[in-house]
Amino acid sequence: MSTKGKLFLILGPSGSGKGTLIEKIKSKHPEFIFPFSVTSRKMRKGEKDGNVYSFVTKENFQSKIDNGEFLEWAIVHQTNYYGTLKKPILDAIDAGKVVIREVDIQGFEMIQNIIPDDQLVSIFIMPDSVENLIERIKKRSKISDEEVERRIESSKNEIKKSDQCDYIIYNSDGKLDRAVKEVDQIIAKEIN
């Protein structure tokens, strides 16, 4: 009997250590499915175009979007388009696969009007602190002093709306693995 697919998604405000999360479960789980996102921000030092983010330009972005090619959209920070690919997630789902996905909350009230709820799992990521958030969110490499308060402002609203998700994980400074391990025990329990 197969497994039936599902999409865990992993919400955060930034600096939570969402993205650092997900690599953890990335390299011990390799059978699992991890989409990219669309973005049309600028390339960052060290990244690769199709490995986590896939570039495209604000207009091919709008093309996408008129296409109905999104199962989530939003536009972050009030700056930068940020979307996910409708297409290779629904096809994970129809195979039976454990597809992991990071959101920001405006994706996720999106997405749980697409997909149905027993194929849904929401994971939020918390700080320990806003204190702590704050700190991570300053030591971003190279972002303005603007970028940090619209960080930190969207920050507070994602807080604000964890409890519409199905499971909320501390994050404390220095205990990446036992967030990992929560976020493992979850996914194995919604599978099984």
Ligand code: 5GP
Contents of the next structure:
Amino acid sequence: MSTKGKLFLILGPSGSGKGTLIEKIKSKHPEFIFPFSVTSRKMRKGEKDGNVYSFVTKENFQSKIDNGEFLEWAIVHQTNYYGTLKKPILDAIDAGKVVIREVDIQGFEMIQNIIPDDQLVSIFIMPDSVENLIERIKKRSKISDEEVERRIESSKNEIKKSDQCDYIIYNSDGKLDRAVKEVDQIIAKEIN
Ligand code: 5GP
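Switch over from the form predicted on its own to the form predicted in complex with ligand 5GP, please.
Let us now look at the entire complex, which starts with that chain.
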């Protein structure tokens, strides 16, 4: 009998440092699987297609929905489509791998109905304070005022629902390495 892997979902509001934290885990653990998601949002400066995201048009995203390619998908910040692909994730779990992916709360709720509890771990990255979070969101590369407002709105909603997650990790300014260490310890505990 082969061992089953686990899917670790990283949640948290925009600006909580999820992306950087995942990058750090990736450099420490090249043996883990970090599947990209599909999104209809525009590529930002410094991003690479097929790394964290595959960037597609809304029409292309819709055809993937119609073909049943997604494990989950959602409209995030009331604007763009984001979705995790079913096949790479299920194949990696079946192959006994540790799979790590960032999703929003809507995606998490959909995945909870599909992946069995013993193969799913959710970790919420909590910002130190809402004021600092808002500052970080505002500093994000060239996003409009409306976009900032939408992100603040969904951040508040995400934080409200954080207790649905298995773990909550606090990521204070300048303490990213501590948060990375805590996530690393959770993963080690969950797979042993
Ligand atoms: P950003 O546009 O800043 O890269 O991501 C915005 C938000 O989209 C993230 O904070 C994350 O919560 C969510 N997100 C990223 N990938 C996925 C995904 O594959 N599915 C879902 N449901 N949400 C995602």
